[in-house]
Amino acid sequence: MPDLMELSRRAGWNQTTADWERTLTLCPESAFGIEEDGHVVSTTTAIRYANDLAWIGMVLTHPEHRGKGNAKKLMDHTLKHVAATGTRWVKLDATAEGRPLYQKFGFVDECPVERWKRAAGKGPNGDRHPLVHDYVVDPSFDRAYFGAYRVPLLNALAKQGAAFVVGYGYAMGRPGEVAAYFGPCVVGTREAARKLLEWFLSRFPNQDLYWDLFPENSDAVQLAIDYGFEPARHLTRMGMPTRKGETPLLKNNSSVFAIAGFEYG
C-alpha cells in the first residue's frame, strides 16, 4: 500500500488507502503491476461490471521508472485477461498523454469528460434538502444510464455517503487525497441533481472539491458554474470491444450528472 499511495501521489491524483483498497477488492485477479527492486513502480487495473464490460484505471508508473515500456505491458497483459474472461467491452478515461498509447491497442475515442474543481470556500455549502434521504442501491435503475452491471461497485461506494430524491436519481460523495469528490450522480433532472449537490456540499463544507462530469451534459456545466466550479482537467472517455461485431453497450449521459471516478466510469 506505501507504493501504491506513493504512485498516486506522485502523479497528484486524489486516491486515498481506502480507494486503493476498495479497487484492489473490486478486482482481486485483475490488477497487476510490475516490481523493481522489492517496489511496485507500475500499475493497472480492470474492474469487472458482469460480463459486460471491464473499466481500465490506475495506470500509474513511478517517474523515475518511465521510459521503460511498463504501461504497455502491463495494458498488453491487462487486455489479454479481460479478453479471456469473455467480457464484451473495455473502456477507460485517457488523458492527453495516455491516449496515443491507447489508440495503438485499438480503443476509440467516444467523448470527452473533464474534472472540474472548487476551492474551499469559494462557494455555498449547501443544505440538506428534506426531500434527499438516505440512498440504498437499486440494481435496476444505474445499468440504464451508465450501461453495465456495477453494483458492486456502487454499494462499496455507498459505504462512505449516498443519497437519493425517490423518482428522480441518486448522488455519491466521498472523500479524497486532495479534494472530496461528489459523484457518481445520476439524475433526471437538473432541480434534482442541485438537492443532491447541495447535500454533498452540506456534508464537506469548505473543503476543496472535485467533480468529474460530460461536458455534453449541458445541465450538469450549468449547476458546476451555478456553484463555483472550474475546469481543471480535460480527458477523453474510449473504448473497443473485445471481439469484432459486440453491440455497443447503451449509455444516457444526459442524465449522469456525476461520474463515479476515472478508475471507475
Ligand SMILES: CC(C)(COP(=O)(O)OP(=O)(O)OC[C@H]1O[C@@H](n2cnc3c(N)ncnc32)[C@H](O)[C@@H]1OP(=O)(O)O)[C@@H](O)C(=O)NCCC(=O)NCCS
Contents of the next structure:
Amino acid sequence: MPDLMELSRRAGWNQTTADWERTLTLCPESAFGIEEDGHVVSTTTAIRYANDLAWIGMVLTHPEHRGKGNAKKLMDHTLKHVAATGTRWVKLDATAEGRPLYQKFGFVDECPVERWKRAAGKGPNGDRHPLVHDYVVDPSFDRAYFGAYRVPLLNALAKQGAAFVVGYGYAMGRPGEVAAYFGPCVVGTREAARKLLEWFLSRFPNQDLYWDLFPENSDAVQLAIDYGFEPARHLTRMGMPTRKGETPLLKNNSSVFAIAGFEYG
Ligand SMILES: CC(C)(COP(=O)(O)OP(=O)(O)OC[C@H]1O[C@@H](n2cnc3c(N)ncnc32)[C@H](O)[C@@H]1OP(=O)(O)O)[C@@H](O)C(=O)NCCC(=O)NCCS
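Could the form predicted in complex with the ligand be given as well, to go with the form predicted on its own?
In what comes next, the whole complex appears, and the chain from above leads the way.
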C-alpha cells in the first residue's frame, strides 16, 4: 500500500488508501503491477462490470521508471486477461499522457470528460433537503445510463456516503487525498441534481472539492458554475470492443451529472 500511495501521490491523483483498497477488492484477479527492487513501480487495474465491460484504471508508472515499456507491458497483459474472460468491451478515461498509449492498443475516443474543482470556501455550502433520502440501489436505473451493471461498485462506494431523491436518481460522495469527491450522480433533472449536490456540500463544508463531469451535459456544467466549480483537467473517455463487430453498449450521458471516478467510469 505505501508503494501504491506513492505512485498516485507522485501523479497528483486523489486516491486515498481506502480508494486503492476498494479498487483492489473489486478486481482481485485483474489488478496487475510490476515490481523492481522490492517496490511496485507500475500498476493497472481492470474492474469488470459483469460480462459487458471492463474499466481500466490506475495506469501509473513511477516517474523514475517511465519510458521503459512498463505501462505498455501491463496494458498488453490486462487486455489479454480481459478478452479471455469473455468481457465484451473495454473502456477508460485517458489523461493526455495516457492517450497515445491507448491509441496504440486500438482504443477510440468516445467523449470528453472534465475534472471541475472548487477551492474551500469558494461557493455556497448546501443544505440537506427533506426530499433527499438514504440511498437504495436500483440496478436497472443505473445500468440504463451507464451502460453496464456496476452494482458491486455502487454498493462499495455507498458505504462512504450516498443519497437519492425518490423517482429522480442518486448521488454519492467520498473523501479524497487532495479534495472531497462528488460522484457518481445519475439523476433525471437539474433541480433534483441540485438537491443531491447540496447534500454532498453539506457533508464536506469548507473543503477543496472535485467533480468529474461530461461537458456535453449542459445541466451539469451550469450547476457546477452556479456552485463555484471551475474546469481543471481535460480527459478523454475511450473504448474498444474485445472482438470485432461487438454491438455497442447502450448508454445515455444526459442524466449522468457526475461520473464515479476516472478509475471506475
Ligand atoms: C502514462 C504512463 C503510465 C506511461 O508509463 P510508462 O511506463 O512510462 O509507459 P511506457 O514506457 O510503457 O510507454 C508506453 C508507450 O506510450 C508512449 N508514451 C508514454 N508516455 C508518453 C507521453 N507522455 N507522450 C507520448 N507518448 C507517450 C511511449 O512512447 C510508448 O510507446 P512506444 O513503445 O511505441 O514508444 C506514465 O507516464 C504515468 O504514470 N503518467 C502519470 C499518470 C497518468 O497520466 N497515467 C495515465 C492515466 S490514463
